[in-house]
Structure formats: structure tokens, C-alpha cells
Partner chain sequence: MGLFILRRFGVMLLTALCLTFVVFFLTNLYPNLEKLAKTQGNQRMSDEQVETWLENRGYRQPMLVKYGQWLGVMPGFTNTLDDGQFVGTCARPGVAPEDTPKFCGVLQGEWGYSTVFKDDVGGIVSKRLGNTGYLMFWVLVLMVPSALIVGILAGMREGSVLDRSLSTFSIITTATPEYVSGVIFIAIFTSSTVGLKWFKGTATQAMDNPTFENFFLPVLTIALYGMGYIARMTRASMTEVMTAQYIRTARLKGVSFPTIVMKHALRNALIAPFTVIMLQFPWLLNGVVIVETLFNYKGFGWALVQAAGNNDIQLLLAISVVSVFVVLLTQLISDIGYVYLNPRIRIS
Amino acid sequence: MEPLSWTGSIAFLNPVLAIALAGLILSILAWILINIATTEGPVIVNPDGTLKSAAGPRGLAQTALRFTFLASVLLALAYIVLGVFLGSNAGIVGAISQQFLPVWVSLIIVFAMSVAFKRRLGLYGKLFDSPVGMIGFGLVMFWVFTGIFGALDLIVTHDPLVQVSGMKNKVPGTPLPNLDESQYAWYLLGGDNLARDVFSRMVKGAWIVVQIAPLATLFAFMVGITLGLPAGYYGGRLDTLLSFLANLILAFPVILLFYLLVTPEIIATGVPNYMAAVLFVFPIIFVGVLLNSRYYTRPNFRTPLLIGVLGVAIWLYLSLISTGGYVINTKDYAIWGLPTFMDLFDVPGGILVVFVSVVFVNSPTVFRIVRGLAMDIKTRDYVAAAQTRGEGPWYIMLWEILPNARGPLIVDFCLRIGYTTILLGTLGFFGLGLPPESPDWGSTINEGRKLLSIYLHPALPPALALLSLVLGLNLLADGLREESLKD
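For the form predicted alone, what structure does this chain take on its own?
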């Protein structure tokens, strides 16, 4: 079996891509220098009310930037499309493109449906009017689908924990020795220092991020919203007490809190399990108060709805905090949880600790944001009108104030997922929280950096994956901010 080159039979596109990228870089530099050296001229309005495009050097730089960027994107798509059809004949790029076929199909379906119905989808639909937002959304969904299909073993080529003899630190495209019929023929992105497949570990690492980052951020928002709304709306002693507790947590450096929460000595005491039992109650409180305030005047409908929803929510809560039938199970004592036959799932100890740590660290910041928005919005006329109608405080907070704060909160949610992703990478890099053999991106980068001066391929793919996901979340937040300001 011959080693794979990077582009194989589609190498004829390489010079064209090099020219396009060089033109893109030069266009960016020219655009920056021209904007620094020149002042913006007067805005010219066409007879139909639209703005006339800029002329002169600034306009030429913008046009060059637009065309070189478009050319680079089209060439990248050409690599992917040809790679899907040609597979390994198109080298490493083609083989990887073919492995990602379920992701490409899912992205096409999502974008096609979203563009077709964007006028009916509110703020999400308006996102597709923003090129920046669409690029960010595409990057984020790429890694979301990669994580999902990777967990289903539809993308990975090898077991990310299996070591293959003779593949230690092998370069990308190296074929496996003594190949079995059931094995994939190559290590597409090479082998690490323990002879494991870098490509499969990168894909499996995406699933860890998809599992933890969005859900942990969502839980942190529910905690912050549940406490921040009454603090901002009522003020007084309640606000003083909650703000003091939030500031007390924020006074510690974030990374130091993570270090403390994920150390083995703290885990052995059961502190993370206690924290999970407390923090995970807040989503139940949030959902219960939300539904009760909305349907308070319809008790015949409200009561069975609350019984059903809260019953399922409590069952999920007990399943989440129980492991092997116990909420706490230390050497000294144990606290019973949900019986094993009713326990829907067991969260691995390392993931639970990291999850709880992320929720605990992010909740005070969300609390302060929600509190500030509530203090501002409660002075608006529509809040006074709701008070005049005799609406209850929680109805006003959840159905008048919260919907009108959704723009900043959605933007912060996207940004906070990015911060959480970086924190997960940092924890993995220092070997904290998750098991040492975990394929998370931080651990993989840490293992690859040990031989970084000799071998780039073990550390570079997970680093680029982390970079692209965080970049996508930031671009998505910018697009949402841009569209929310137009409301």
C-alpha cells in the first residue's frame, strides 16, 4: 500500500489555490493600509435610495478582497466536491472529504431549509442575511455534526484509543502495516506518540466538546436567569445578597477555581456531586415558574401540565446526578439516589466534574448580565402597563423582561460557549478533569506538543479544530448581534 499525498490526482488545483490565497492576503493588507492612510469620503446615495459603492483606491481594495475571498471559497469547495467523488485518489484531502460526507449532506440540508424558510424563523432566519453570521453558523454546525456522527462511528477510521504497532509518530497518509480487511488503510492525519490515529481522536474530541460546552452553558444561563431576574427586578436586600455571592465567586481567577474543583482531593470528598445536586435544580425551578406564571389563570390546564413536565424533569435530574444508584458514593459514606433500573443514563465522573465546574464558574457572570438587563428593562412603559393590568412579578420577569433581553443574552450565549470550549481545552491540556487517555482536543494538543519541534501533525489538527470552532462561535455572535440591532 502506497502512502497518500495531500492532494493526489487533484494536485492541478494547488497552483490556482496558491494564487488565490496570495491575492487574498495582498488584498487584506492593501485594504488595511488604504483605510489607515485615507479618510472616508462622502456617502453617495443613488436615486432609488441605495448607497453607491465606494470609488477610488478604497473601492478597488474592497472589490479585490471580495473577489479573492470568493475565489478561495470556491476552490476550497472544489477540493471537497472532487474529494468526495474521488476519495483516496484525491490524496489525504479527498479521503478526509469522503469521510465527512454525512457532515456535508447535513450542512446542505440545514442551510437549504433555513434559507428557504428564513422569513418564518425569526432571529435565526435573519442570521442568513448576514454573510458573517452564515460563515460562523457553518463552522459551528460543521463541528456539531462532526461530533454527532463521530459518536455514531460514521466518520472515524480507527478506534481513537487503539495503538497500532509501527504507527508511532507516522506522518499523515501513512498506510497501516499488516492490514486486515476490516481496517481502514491509512492514518489520514498520521499517528501520535502512542501510535493512535490523530484523525479519529480529533473527530471524537469534537463529541466531547458538543456534549459539554452547549449544555453546561445552557445550565449556567438557567441558574443566572433564575437568580438575576428577581435580583434586578426587586432590588433591595435580595439584590445585595445575591450580588455579594456572585462577586465572591468572581473574585477568584477562573482557572484557579477550575484547578480547585477538578483536583482528585476535592473530587474524593464528593463536593462536585453536592454542587451538581444544587445547581441542576435550577432548570427545574426555571421551567416550573415559567409554566406556572404563563398559565396561572388556567388552573385546569396548568396543573396537569406542571405535573407531567416537572415529573419528567425530576426524573431526568435524578438520572443526571445518580451514578450506579448513588448521588454520593465516597469511602466514608454514601447517599442513595435513583434506583438502577430507573436510572436513564450514567454520566462519567470526569465529564460530570468538568460540567459542574463550567456551570459554577459561568453562572455568576450570567447573573450579572441578566441583573443589569432587568434593572434597565423594568423601567420601560410596557412593564408599567403589565403591572397596571395586575400581572404577577414572575410573569413580568419571564414574559415581559426576559423576551426583550433575548438579543444580548443570545449573543453572550454563543460567546460563552466559545469561552467554555477554550476552558475545556485548557483543562485537557493540563490533564485535569477528563481521563488521561481522553481524545479531547486539549489532551491531544498536550500530548502532541512534547515532540512539536520534530512532528507537527499530532498537535496541529486538534489545535486548528479548537481555533475554527471558537472562531465560528465568535462570528455567529457577531452575526446575531448585527441582526438583533436591526429589530
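Please supply the coordinates for the form predicted in complex with the partner chain, as a counterpart to the form predicted alone shown previously.
Single chain only below; no partners, no other molecules.
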């Protein structure tokens, strides 16, 4: 097999793309400079009542920007489309784009459906009015689909853990020696210092993030909301105590906490299991109180509902915290948990401790946000109206205050997933928690950085992947904020 070049048979597009990109950069610069230098020109009113800027240097720069931007986007699309059809004939770019085929298809379906029905989808639909939000959503969904399909072994080309001799630190596009039938012929993004496929590791790494980050953020929100609402609503001593605890955790340098908590020795003592047992109770309390406060006036509807929902929730909770029949199993003592035959899933100790610490670090910030929002909303008349008709405090908190705080919370949720992704990367970077051979982005960057001055290819793909995912989440949050303010 021949080594692959970057673009193969579609190399003729390269100069065109270079010109388009150069044009784009130039027109951005010109646009900024012209806008600083000149004042706003006269504005023309169109017959349909909209406004249009008049021609002139400003208008010109804007038009140039639009065209070069469109050209660059179209060219990028051309690379992808040609790549999908030509595959490895179109070089590394083509091969990668072909591997990502399921992701492209899913993205097209999601966008087409969303744009078609955007008026009926509430805030989510409005996202498709904002270009920033759309770009962000696209980036995020790209990695979500990559994660999911990667986990289904659709995108990856090699086993991310298997070392192939002779492939150590090989550059992108290197063909495998001693190729056998079932193997993919190249290391598309090269091999790392243990001769594993960088491309497959990056794709598999997405799955770890996509699995843990949103879930951990969700748990952090449950904890933050369950504690933040009463702190903000009641105020007083409860607030002082909870705020003190939250500040305590916030004053702890995150990295120190990780170093103390995420070690094999701590896992052996069972401390993370205790923390998990405490932290994971909050969603159950949350759901239970939520339903009870709403339906307590109708006991014959509420009681079966609560039994059903809480039963399932408690089962999941016990499955989550117990491993091999024990909640805690250390050398000296053990606490019995759910018997193995009822245990739905086991979480490895390493993952559990990472999960718990990330939730633990995030929840005080959520707590502070929720507390602030609750303090603000509780002065509204509709809260007073609920009080004067004798509603319980939890109904007011969960059904009168919380739904009206959802805007800022959704925005923060997106930002926080990004932040959690960064935290996970930090953990990986210091080799904490996850097993050393794990393909997560942080660990991969850490391994790659040691030889960075000679070999770029092992460290850069995961770094750029992480960057684009977090950027997508930030843009998504910005788009959401903008659109939710427009009401």
C-alpha cells in the first residue's frame, strides 16, 4: 500500500481553498478596519419596511466578507462530499470524511427536521434563527454523533488499544505493514508513541466525554437545585450554612481536590462510594418532592405515581452505587448493597470517582446561581399569590420559581457541560482516575505532549477535538441566551 497524501486526487481544490481562505481573512480585516475608521453610512428604507445599509466602503467590505465566507464553506463542503464518494482516493481528508459518513447523515437529518418544524419547537426551534447558535449546535451534535457511532464501532478504523508493530510515531497516512484482510489499510492520523491509531483513539475519546460530561452536569444541577432553592427561598440560617459549605468547596483549588480524591488509594478506602451514595440521593429527593408537591391534593393519583416513579428511581440508585453486591467494599469492612442478580449495571471505581468529583466540584456553582435566581423570583407577585392560597414551600420552589428560572439555567447548563469537558480533560492530562491506556482526550494529549517538539500528530487531534466541542457548547449557550432574551 502507498502512504496517503492529505488530499489525494482532489488536491486541485487546495489552491482554490487557499485563495478563498486568504480572501476571507483579508476581508475580515478590511471589514473591521473600515468599520472602525468610518462612521455609519446612511441607511436606506426598503419598500417592504426593512433597513439596508447603503453602498460604500462599508457595504463593499460586508459583501466581500459574505462571498469569501460562502466560498470557503462551499469548498469545505466540497472536500467532504468528494471525500465521501472517493474515499481514500481523495487522500486522508477523503478517507476521514468517508469514515464519518453516518455522522454526516445524522446531522443532515437533525438539521432538516429541526429547521422544518422550528416554529413548533419552542426555544430549541428558535435556536435555528441564530447563526451563532446553529454553528454551536452543529459542532456539539457532530461530536455527540461521533461519540455514539464511535461506540458502535462504525467510525473507528482500528482498535484504539491495540499496538501495531512498526507504526510507532508514524506520520498520518502511513499504511500498515503486514496488512491482513480485515484491517483498514492506513493509520489515517498516524500512530502514537505506543503505535496505536490516533484517529480511532480520538473518536473513542469522544464517547467518554459524551457519556460522562452531560450526565455529571445533570447530577450537579440536581444537587445545586435541590439545595439552592431552599437556601434562596427561606434565606436565614439555612442559607448561611449552605452558602458557607458551598464557599468552602469553591475555595478549594480544584486541582488539589482532584489530586486528593482521584487516587487509587482513596478509591480503596471507599470515600468516593460514600460520596456517590450521598450525591446520587438528590435526584430521588428532587423527583419525589416535585411530584408530591404537585399532586398531593389528589391522593389516589399521587400515591401510585410516587410508588412507581420512586421505585424505579431507587432501584437505579441502588444499582448505581452497589458493585458486586456491596455498596462499600474495603479491606476492613463492607456494606451490603443490591444483590448481584438485581444489579443493572456496574460502574468501575475509576469512572465513579471521576464522576463523583466532577459533580462535587460543579454543584456549588450551580447552587449559587439557583440561590440567586430564587431570591430574585421569590419577590414576584405570583409567588405571593401562591403563598396566599396556602401552597407549600416546595410547590412554590419547584413549580412557581424553578420553571421561571429555566432560561438562565439552560444557558448555564450548556456552558457547564463545556466546563465539565475541560475538567475531564484536566483529569486525563494529569493521569488521574481513568486507566492510563484510556483513549480519552486528556490522557492522549498528555502522552502526546512529551514528544511534541518532534511529532505533532499524536497530541494535536485530541486537542483540537476538545477545543471544537467546548467552543460549540459555548456558542450554543450564547445562541440560546440571545434567543431567550428576545421574548
